[in-house]
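Let's start with one chain on its own, the form predicted on its own, as structure tokens.
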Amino acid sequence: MAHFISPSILSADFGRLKEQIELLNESKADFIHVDVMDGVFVPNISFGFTIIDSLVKYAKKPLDIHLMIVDPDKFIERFASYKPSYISVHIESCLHLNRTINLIKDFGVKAGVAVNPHTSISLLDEIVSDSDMILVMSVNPGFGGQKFIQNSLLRIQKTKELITSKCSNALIEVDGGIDNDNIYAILEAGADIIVAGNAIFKNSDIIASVNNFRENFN
């Protein structure tokens, strides 16, 4: 099965946003991961529509939007207007998750369900068949540059087993603390899409950094 890389723009230098997006355009990145934080669901605020409006002017890669916000239904239509490949919402923030997933799909966007490190994978049992992607958080959401939680490998395996048991076509995305030292184990556990932030943007050569990640997929 093919694997994909989705660099997280959260770790970019926003003073050089246009330049760094153009570097991603030239790289072998598959998506651009966009972390939207509201300061309520997670203890941090990232950016809103104004920044994303600027981002989409230059991005040639499809967006992979990760909503770490309360009551995401209010904003789904606006985020869908960017024509992303995926919009992911958190199982912990959605009162009626099936309704939210269907709302995303109504706008022609693939729907993902994100799950925090403390949340049991078993809670995905009733939604995995309706999902296009399961986003397994391998750090506590809210900040870039955190250390990978080792137990996430078992959680990825459990997610893969659940997807298989339900005959679902959902892909597994993993986000948090991923670098060239742990990527092999993460892929072996069952990940399909890798989100990387600091490991890419803290490198002086962003294109080479993305492409080096891609080499791990072979």
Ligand code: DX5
Second form
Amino acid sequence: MAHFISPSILSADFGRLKEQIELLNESKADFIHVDVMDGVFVPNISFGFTIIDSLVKYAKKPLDIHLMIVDPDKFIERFASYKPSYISVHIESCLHLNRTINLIKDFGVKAGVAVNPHTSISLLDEIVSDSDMILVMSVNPGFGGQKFIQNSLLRIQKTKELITSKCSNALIEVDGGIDNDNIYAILEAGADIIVAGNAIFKNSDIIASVNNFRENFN
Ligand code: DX5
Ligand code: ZN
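Switching conditions: you have the form predicted on its own, so give me the form predicted together with this ligand.
Full complex below, order starting with the chain above.
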């Protein structure tokens, strides 16, 4: 089974955004993870359409958009216009999750469901077969550079079991606090897509950092 790396642009130096995206383009990154935060669903505001408009001008890697916002339905069409590979919405922020997932897929984009660390994986039972990806949060969403929550390993395993039991093709993305030390355990637990922000952008050589990460699993 292939594994993928999705560097989170949240940890980039936004004063040099074009340059940093070009480094990701040259690296072996599979996606660019785009964290959108509204200051309501999470206690932080990241960036909105103006920045993503600039980002897509330079990005040659497919986008993996993670929406940490309330009521995402009203913005799905706009995010889908960037032609990302994935748009993920949080189970905790969607009143009608099945409708939201179908809305994303109607625009030809793969749909992900993100789950916060406190949310029981069993709540995915009725949605996993309709999802292209389950995004297991391994930190409380809102900030880059946080510590990996160890219990996430068990949650990844439970997600894997659920996907298998439903014969679903959904991939498992894991997001938050991943570095070169804990990545093996995370892959072992069943992750398919690894998000990494701080662990990649804190290094002066971003290309080498992405490629080293990727060599962990291929
Ligand atoms: C947290 C975001 C993550 C974060 C990952 O709310 O969803 O994508 O940027 O960054 P690190 O790898 O630094 O935890
Ligand atoms: Zn994210």
